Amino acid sequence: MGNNSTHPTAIVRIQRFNPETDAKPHMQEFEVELKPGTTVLDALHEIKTHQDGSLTFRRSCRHAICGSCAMHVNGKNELVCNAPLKERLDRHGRITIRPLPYLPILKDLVVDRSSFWEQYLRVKPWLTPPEDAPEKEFRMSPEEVAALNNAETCIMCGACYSSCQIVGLTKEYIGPHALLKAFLRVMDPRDSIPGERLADLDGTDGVYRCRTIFNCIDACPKNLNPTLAIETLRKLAQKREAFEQARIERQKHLDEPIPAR
């Protein structure tokens, strides 16, 4: 560790791959400064910057709430952008970065998220609102919106996609990220179609697929539960009818306000 300058520096190694020149990917070593601060972002644009612009990889808002920099640093996915260098340095003063898990690779650590996109929309994650909507705003009271289990919060970085096993078996398997998207959209009461969400979740590639291994779990940088979610639309499954029932009477009486506790 160290050299000329005045701060100790780290290796960085980075998997590498170019599709129009390698025949598989390959490991390669880096030396940078460890300065006060380091994000293994800022490592990598260093790199880039004055090591090898040929260097690939994904960024944009640099504060964790894009999921652009989503990475498995390692052994682990993360986002990179928050990521002090320093406490990801083994005793020998390395770190290594691959591209996110059991996704194809386009370019070093830039990954085809096109299976990933594909499974979001089949959840229709948009809200569907009741035909007679309130004139002026839905009232929803306290428990209801801490029913949602802050799952609006998900950035849609790719971590759990690609830390869930069963997605490296199968990409037909809806994902626990759009999971957590249908989650989110039958526990609202305003959303209008519960019963038909859960009938397309009710399948061998949905919520029954899981084999509740908690990856994902520990793969979100927003400590969100998407283990728990997928639990919760089982068990709803099996009464659907009653759910979309009760959501119909509820809808009635969504313009009223909420009675104080």
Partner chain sequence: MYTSSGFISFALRRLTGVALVVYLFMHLWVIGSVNAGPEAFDARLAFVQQPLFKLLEVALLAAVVYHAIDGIRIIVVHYTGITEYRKSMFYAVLAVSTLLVIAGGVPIIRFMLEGK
Second form
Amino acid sequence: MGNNSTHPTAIVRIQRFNPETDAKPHMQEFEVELKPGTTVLDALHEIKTHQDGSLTFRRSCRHAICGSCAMHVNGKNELVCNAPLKERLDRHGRITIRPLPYLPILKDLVVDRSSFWEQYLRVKPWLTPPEDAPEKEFRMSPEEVAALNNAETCIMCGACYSSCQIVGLTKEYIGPHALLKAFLRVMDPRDSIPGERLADLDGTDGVYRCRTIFNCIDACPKNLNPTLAIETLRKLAQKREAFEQARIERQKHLDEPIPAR
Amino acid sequence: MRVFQMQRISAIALVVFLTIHMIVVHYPPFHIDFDQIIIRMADPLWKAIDIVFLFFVLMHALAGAWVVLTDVQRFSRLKRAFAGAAIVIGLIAFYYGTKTIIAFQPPV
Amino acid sequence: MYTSSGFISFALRRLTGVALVVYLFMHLWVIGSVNAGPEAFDARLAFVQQPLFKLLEVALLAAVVYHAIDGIRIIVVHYTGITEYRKSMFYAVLAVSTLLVIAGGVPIIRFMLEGK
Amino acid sequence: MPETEIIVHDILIVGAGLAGSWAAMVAAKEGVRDVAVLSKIHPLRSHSGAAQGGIAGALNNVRPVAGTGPDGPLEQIPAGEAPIDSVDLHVFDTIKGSDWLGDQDAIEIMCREAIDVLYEYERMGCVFSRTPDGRIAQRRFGGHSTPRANYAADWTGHVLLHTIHEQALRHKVKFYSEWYCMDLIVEDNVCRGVVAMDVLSGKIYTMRAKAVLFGTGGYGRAYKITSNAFANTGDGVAIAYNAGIPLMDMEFVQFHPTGLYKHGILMSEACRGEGGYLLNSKNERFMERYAKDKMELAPRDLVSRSEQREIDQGRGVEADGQGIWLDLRHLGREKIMQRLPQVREIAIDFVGVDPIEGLVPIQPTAHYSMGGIAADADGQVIADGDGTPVVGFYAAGEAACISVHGANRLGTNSLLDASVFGRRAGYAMARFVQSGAALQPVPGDPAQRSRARVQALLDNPGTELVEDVAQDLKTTMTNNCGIFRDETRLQQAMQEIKALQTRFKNARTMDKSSRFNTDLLATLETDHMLTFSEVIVAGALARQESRGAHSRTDFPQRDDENWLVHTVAHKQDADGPRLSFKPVTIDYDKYPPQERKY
Ligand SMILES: Cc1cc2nc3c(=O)[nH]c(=O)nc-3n(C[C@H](O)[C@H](O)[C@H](O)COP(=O)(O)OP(=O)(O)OC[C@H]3O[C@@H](n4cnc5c(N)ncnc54)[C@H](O)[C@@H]3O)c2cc1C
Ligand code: HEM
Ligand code: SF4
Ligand code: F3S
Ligand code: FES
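Right, the form predicted alone is done, so what does the form predicted in complex with the partner chain look like?
Below is the whole assembly, all chains and molecules, this chain first.
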């Protein structure tokens, strides 16, 4: 790749911070070539590999499926790997990249997601199937599957979590990602402990801690809607017994074909 | 949790009561004095409405204050203390407010 | 700081909420003076009817109106699950609140300027 | 750096993709209490999650509508009606796909256990797409003669990975997230543990265990255009090789026909499975010339070669003529939105084309590593061509070569491979530990060696940039050891790799800190790539035939007489690997070698 090409350049402003050596975060500017098809991640890579190897960030899949690369770009959380650099530049050809907000910074753009994972664990993200499994698969209707779509593709990137001001205020809040996961499990006809789950979510750290700020929807790179999941869980929590009963009924027929309509 | 429901139910109630209150009491925006107020307040129906209003507004306000405070992680350990304080303040304020409402008597 | 329409609406709602709580207790205190007799009551009432307080009253009105209308928005979202229009709804809240505050505020200011 | 710190577990698993997570989950479920997994990226970031198309298994849930031929639309098989698929058919397709280089006993195990594994996934909460009557939905995939790719829209790997990770957590597996394995401790054919770095602190630990499994994934990153994630640098393969463990069939690298032009990002095979066309610059469906029957659904190696031929003969598209068009337009908006939503998003994000309306430029992309650490069907790693076990050392998934894919893997068979053999290895390790295996002594201080290695890399004042060395490696691998190979090009690749190994000694790591030093990791990864790339080229040079993904223009025929053998590469101190050869397990009565035609 020739260096004397005619491509214009982009100015990339990056927040740097190494807690071992720096007193506080500072901004640093880099210049990279703006080639067609360059993503923000490409720009970071170019800087890391050819200008300053100490620039630190997470990435892996580079096509928005692994959830490593969520960052705070121009004031918004997003995945940088599928963000076209050109579209993120302001009038002066500049882009500003910071780590995800409200989380401790480990180094440069790498944040400590411990609280994120702790909350994920707290909702028991795994399915708890009924005691006796059928010989083959449980039967689920395509509609039942579609109802889970809003949660199924969550890649646990943390963009929603770190955009939520309630998370900024208190790490005791379960958070949009984990509530979305809880929603996935509660809505799954194969899960046999929806009542227990709803009871767990019913506390002050759960569904009622959400203040309907909506940042989580705006931030989600997978176009998921945690707010809607939270509102749904709030309603289900209020008719927990009925919901549990309906689940027990449904599970009696889990190994029977879905009737044709 | 109950606090959330309290907040939402009282909010809906407030939509009604607060609207009435604002229109009737704070408008028209002329000088208000005791005599004007006393005429309306003489009516027991108004007294009843105001007491219910007071109840909801206190519920909403204290629940709201509790929520604002406990959203801050540092205060989370004081959750119960705050709830207790809110109840006590609520009761005192409700007693005081009700007494006030009843105290509005037309001059003899 | 993560600024967004969602954050602004939330921050305003919370700020106005807290301001209203403070006001509520002041209000109770003012009205409560009736227990001490009409004179005391009128004195306190006069105190809070100085021009400065009339201006504050406009602020109070704005706070109540915004808080209430945005609160209604949140309640609507809860019961309908409509989240797609979150931004337009917020702008609508701002617009409606502004209109109401103007409608209610102008008489107060006129009254303040013209005296009683 | 501080003095030795030693961590001990019963079972230690390196890699948290499907293979590693299955092994961990199963071992924990079997009652081994102390199971730990380490992964250089968070487990859920593992590349298994990127798999889109599906996972193979003859569940017999769907069939082509009667009277519409084998390529007709699919419907669920009504209850009680005859199945169209079978384990035997799956076995045969896989053997044929492997160009008869796959070990048939292992293939048989994989296809048989597929059914069980799939139902287990389902019962653990995997959200598969469904047929109208509620069974797991299936679609067609290249090289499979029936629709047996079980799928969850086009995020199959994602749901499988999340499901298995969740279940591993449920069974209290301990995860070391963002820990980088640097070395394997093997002595006297007995594995004693690994050396690993906690990336956050930069501290290096000796980790002892009774059994160790490598599920470290593939090595597609050695190529310039690849569908693989940044993390797929073949560390495990190189580490094992450096520790004296032989690698098998490394020359077989699969190129996927539909990588996004320039990016290499995968456009799932489901694009073709759902009926997409491939067009050259003359708008011809050129597959007619190469695989008249199967057309676009022919196996990957064949389609990739066909594309490369079109490109080489000047019928490529885009400015540099290196692309091919993928045409999905005739599938219609609804089908694309429903079955290929992710594919559509990728095309829009990276090349600005909405496949509903436009042609998507694609090109062949390095995709899958058939070769790897030689292991048997229990994941037991073997020390030589005779099958001597390396006690306590297991491998599964893409890092391993249990040889179910032989010379070419069929799509959807690798999620299956990672799951089935990850699971089997889990059971095997549990048995091994529970039958009283003891913690073996660790000779000396192995962590010290790794610390010295890291220190040397950090202290290297060299003038080269690591990235430039890595890029040059990828270029030579792509140009000289890619889809088409010949003696001259391979010799050149070998020379260049040697030169690059020398240049690497003069390469500088820019970040000198100990905390979260990803620059250092990149240096280590480049070192690993330089190590195993040499093995790939050596194998490719030796194998004078064309078989599956290995296509020598100077030896265009398959040569069963001389080359129906696995290549086994051992590390020697100098002069690259020593190669030996191992016979393929073939049931000559049931599945005798045939010509592979589609
Ligand atoms: C884009 C794409 C699409 C695919 N689609 C399909 C498909 O549709 N169907 C199908 O069957 N197959 C598909 N495959 C292939 C399949 O996904 C992989 O072969 C399979 O997932 C490999 O799983 P694994 O567990 O072996 O490795 P991976 O999932 O790659 O996991 C490797 C693990 O090892 C860890 N690791 C690596 N090195 C180290 C180290 N030094 N120290 C610590 N940890 C380390 C990593 O962190 C990671 O956790 C696809 C592959 C790609 C690239
Ligand atoms: C019509 C009138 C009102 C309506 C519709 C209304 C509505 C709401 C709603 C829906 C909430 C909950 C927000 C959430 O859960 O995120 C709320 C919070 C709150 N309200 Fe009101 N309210 C009204 C009047 C008042 C009044 C008069 C006061 C004060 C005395 C008040 C004080 C508060 C406070 C302190 C909060 C908590 C703030 C927060 O959580 O951010 N509200 N209101
Ligand atoms: S909900 Fe969306 S933003 Fe939140 S973790 Fe999942 S994918 Fe990321
Ligand atoms: S941003 Fe936070 S407050 Fe609720 S709506 Fe989303 S979780
Ligand atoms: S690198 Fe995987 S999501 Fe961006």
